[in-house]
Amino acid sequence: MSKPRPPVALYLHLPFCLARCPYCDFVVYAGGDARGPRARTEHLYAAVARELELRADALDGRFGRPDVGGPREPLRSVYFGGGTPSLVPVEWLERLLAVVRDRYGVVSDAEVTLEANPGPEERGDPAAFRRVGFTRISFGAQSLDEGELRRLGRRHSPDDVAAAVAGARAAGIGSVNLDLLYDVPGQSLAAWETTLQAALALRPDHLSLYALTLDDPDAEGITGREGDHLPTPPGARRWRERARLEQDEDRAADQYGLATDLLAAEGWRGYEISNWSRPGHESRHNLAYWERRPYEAVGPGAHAFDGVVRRWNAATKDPYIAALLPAQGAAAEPPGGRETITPETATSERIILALRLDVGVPAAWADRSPLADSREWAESAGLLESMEVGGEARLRLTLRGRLLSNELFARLV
């Protein structure tokens, strides 16, 4: 039976955009909610702030205070997202790094990530996020070609995205990621490649390609008072009806297997089904998630893990606000649920998590595992594949494999 342990990790959700992306699902707060009279930023900043002492007193409690081959470890991950964190003064981010840093200890060599809009009324100051202690900027770029940029409601343009990246680059960033989208609406893939040639242009050390998902959170039921995602506006919605149309599953299948074949040219790792990157750059925070390590989580919307129970908060702002910066009395918990994972559950999940890797899974884990039953499926058609790391065998996903990996990861829940 596996027991809680500390986190690894630690992910604040800093929820404020200047629009929203008719595409976005993410917890996100924009227009008048972001700016103006109506918007709660200081308010919502202050409750994130208290939020993690909060939790760093429950981690306490459990675990002891963070300490160097203690119990409690420091951490070695620090993520902002959102949102767009880089709107975010940087005093605040400064005052919520000081808080991690002393109620949760961090690791000299940490990552710790801002994720940024690449717009000059975006990317905020590369400069004053490297000096409070920023060593990684994640950009959402999703495209360099700029009609697809206006079909998915973005801001900026391609040479915003040019700019973005090198001004990272001077104010001394270590690290910088691109997130870039396929199967959007009227790409061909000829328009895929010249993005994909553009981003390896301005040389970034990562890259994150996403199929775009037009998902329905309401239709699945998680976007009620303690639900993690908000309601899907209106406009939104018919923005995605129009869209699902002109999505295509073969072009999308050719559109991975392009950029597959092209960055392993270039000498990048895939090391998971959906990033790439140059060697030692590789994405810590999301492979703590990968590896099914706990981590801790802040902010509306955010999940924790703590090896055995999966905790998040509600979207809603206000009450998250109300709950952990009262009128009277001391902060509680803000709304939100937890669920505790079973044995099976917890192998399932082990299992899936390691296949999305391209190191894959002990190949022994077939003989006592729900992948026993499906391995032999799973390897006639093609989507396994035996391989060898240090001595040991492993299996892992195939290029058909990825492309296909939902089907073999349904027969594994």
The other form holds:
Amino acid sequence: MSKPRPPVALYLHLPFCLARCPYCDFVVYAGGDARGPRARTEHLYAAVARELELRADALDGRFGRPDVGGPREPLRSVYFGGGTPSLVPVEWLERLLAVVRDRYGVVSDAEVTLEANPGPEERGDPAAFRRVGFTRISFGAQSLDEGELRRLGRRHSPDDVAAAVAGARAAGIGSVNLDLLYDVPGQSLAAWETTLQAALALRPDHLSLYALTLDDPDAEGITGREGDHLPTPPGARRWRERARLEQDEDRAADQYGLATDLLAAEGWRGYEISNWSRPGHESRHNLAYWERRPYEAVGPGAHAFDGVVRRWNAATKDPYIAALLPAQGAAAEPPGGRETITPETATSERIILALRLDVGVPAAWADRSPLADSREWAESAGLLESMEVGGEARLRLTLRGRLLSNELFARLV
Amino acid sequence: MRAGAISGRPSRDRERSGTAARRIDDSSWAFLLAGILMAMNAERDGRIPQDRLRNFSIIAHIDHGKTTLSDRLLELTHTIDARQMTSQVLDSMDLEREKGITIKARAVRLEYQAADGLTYGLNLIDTPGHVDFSYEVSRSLQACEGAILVVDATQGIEAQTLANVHMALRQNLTIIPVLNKIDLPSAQTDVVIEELESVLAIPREEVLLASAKDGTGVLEILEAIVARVPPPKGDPEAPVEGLIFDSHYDAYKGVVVYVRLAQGTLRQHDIIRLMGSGAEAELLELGFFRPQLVPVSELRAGDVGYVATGLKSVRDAQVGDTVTTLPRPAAHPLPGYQPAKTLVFAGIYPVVGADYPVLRDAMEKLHLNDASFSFEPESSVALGFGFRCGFLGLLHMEIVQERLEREFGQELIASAPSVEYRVVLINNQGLVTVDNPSKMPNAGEIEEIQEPWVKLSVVSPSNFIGTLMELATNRRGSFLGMEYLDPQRVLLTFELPLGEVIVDFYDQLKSRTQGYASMDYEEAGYRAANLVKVDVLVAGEPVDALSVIVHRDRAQPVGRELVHRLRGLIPRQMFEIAIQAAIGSTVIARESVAAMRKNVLAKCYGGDISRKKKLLEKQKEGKQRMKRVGSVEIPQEAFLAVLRMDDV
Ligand SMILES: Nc1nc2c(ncn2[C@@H]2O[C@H](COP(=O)(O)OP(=O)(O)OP(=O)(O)O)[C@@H](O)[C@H]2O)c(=O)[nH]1
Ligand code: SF4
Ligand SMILES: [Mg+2]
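With the form predicted alone already on screen, would you show the form predicted together with its partner chain?
In what comes next, the whole complex appears, and the chain from above leads the way.
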């Protein structure tokens, strides 16, 4: 049984958006819940700051203060996700980062990411972001096709994406990512290629290409009081039902294959199932998840992991604020839940997460269960292939294997 | 189609609120009075002389108001505590209440103080009206000297009215005709009385008018029972002969058998013997149905009651067996019952293969309470281990399946219903019966296939004659005759292959006649037919559970339809899958399921890991529940969905 370890990464969830996109199932407050007195945005930011302190206190107690070379190393990455954190007043971003630096420590070459939307009212001031310490901006571009953006319910245009990237570059942001969606209703293979080409023309450093996924958190039973997701609004539910009818497995597979070929030809590295980068621009923060390193997390709906226990906050913001900013008395941990990972589950998680990466897993892992039981099947089905990295035999997913990875993963859980 | 087969006619507004019950509920003095009367009755239990016993069934077409009339009889005789009174109180099974129909006959002992000042013991049996359960009716009638024939005054004589009356007449029972629902404005009292007279030769003077709903005329029915139904015969001093007409299993009391005592007297602590099985036991408890089990000290010739045997093996006490006592046993068992003739056959399988032993136990226990279905172990490539079961009809099949699921907590899957074929083999190799299409011999070994036919009676308004004729012809039927019941209504008779009737014939009948026609059928022997077996193959492997036997002319469309449906239900897999329909080795339809190309979690970040893991676990569970045909994984639901589509 492994022991709890101090985090190498920190995630902050800042849940406000201008409008809620119908396919989104992040913890998001939008519209009237994100603006005006009812939104209590300032309270939420203050609560997040408070939670940062509270979690840091606990880490201090378990591992001591952060210290280079000590049992608790400073963070190697910080990620402000959402929602649309670029909407957060820069003073608050600065304050939160100050708490992070003070209480968690941040290595000098840390990756500090901010999620942003490209629209003019949403993308914020990249120079200010740079000034307060962000090194990387990830834009929710989704598409560079005007019509698709409309159909996805997005408010920005392809030109906004270009302007946002240019602004980030001008401000000296060292690493820029674009999120793009495929398997979008009405999106032909050619349209996808056009979006990809247009994205490449903006010269980003990193691309996250996601199949539009229309899950139903309500059906999964994760939207209750302690749940880490919010109920799906009825409008979004209807939108998804319609959109699902226009999704197409074959088209999606072709789109994925096309992206893989096109980006490889441009010298990009598809280092994870849905992530490509120019060499050296892999997301250090996200790699921590796939490499199953410990991470701390704050904000409504956020998940943390210490190597043994996975802990999450409930998604609802008012109880979150109430716990952390009580009218009187001391701040308490916000509502949420936790799950202790058994050694067997840890093993299967480790394999599944690592197989998402292009470097795959050491071939030796296949000597033991659960991979041992599925290796032959996966190889003969063309999902898994052997390779060598630095003299070490490894196993990784083929292109078909990435597309059909759940078929293998479901055998490993 | 099942739902349609069960619900009554669409025009009827079924009320289940129990107005009468509430009326009584409100007055607390009624409790008291009822309580006192019950106490007095209890004291008199068993002491009512035999000449004051009356045993009768209530029979009718489905929904004509038998159970509602029983309510009133129970009420008027203070059999049931007013607080416990609900509408259709004898329909106590969940399924009965949900479907609004009686499934099982129920016996109740009433004590009635008649106008002559004497107390009579009445044994009432409420029977089901649906055609599938006519076996329950025939068994009930065997325990009676009389029958109340209920006819809905708004509907008149219907198909089961005729069938049930004929059954009662065959047993020489006194029939008390009751026109029910006269409270309804649409009641056509005169027309229906006319009908009874002309069609069933029932004199109009004998007909009683009643509303089971508001209680009108019910007292007159009780008086008519006392006056017209003869008391049972039988000698209380003779050796005991009791016919088991039903039973259930009780965890404490063991097998509880329901008996009609023909001879002798049963007392507590008697040593009983079941003459068929030879099982012996000390009688634990005996009593009456009121309608719950109420112990008494003895049951005498002519009584209907229950006997707790303490026997643990359900096989020891079968319906139709005779109970006697030691040391002075009866010389011969009673004739028993004609075993129920099962007409519809299907495989029933546990969804989870490991549940097979549990299912077997459940089948045995349920069989005790419903002796009319049969079951035998069988196994299927697609469905694993299960049972081939025989049923009285499709509704019966559905009810058995649902009872197994509910009362025994089983999740089940049933194969498509089939009739029993007779197959004459070539070279005088004899004749085999086949109740499972997948067991049909190869075409090359078959000289001839014979299928069961039925004589079908349909009662319908005369303006639907044309469409009914067409329906019967489409189903390979032939017209036998037509008889006017009254100027607007006819009785049509046809002959049809049973296999054509058990598909969706009833639904078709109802929809073509806006719900107005009713039907009944009886066996009419076997006839040679031009039938073929259509197999469904998935990736070259036959899916035995999906084989069907159809008329050669329909093989192609049926095959195409099956293949098409299955194609839509088999999820894409790692490789392309061919789905074919074939007669022998000749493929008559083909489609394919393309290989799966994408099954991937696009996003897997910090917050997603647990969630996605759960999704993967679900996928894995789903896979474990899949049935494997060759290398193809087919979800149970696909079979279920194909199997549920009866109207192929
Ligand atoms: N208006 C009116 N409705 C009645 C009367 N008797 C019965 N009903 C209604 O007719 C419907 C059928 O009554 P049941 O007593 O369940 O009929 P059944 O003959 O026992 O039906 P099965 O057991 O399914 O054959 C119910 O909705 C009753 O409320 C009556 O005298 N008047
Ligand atoms: S902007 Fe992003 S986080 Fe906000 S609702 Fe849309 S997809 Fe979700
Ligand atoms: Mg009834």
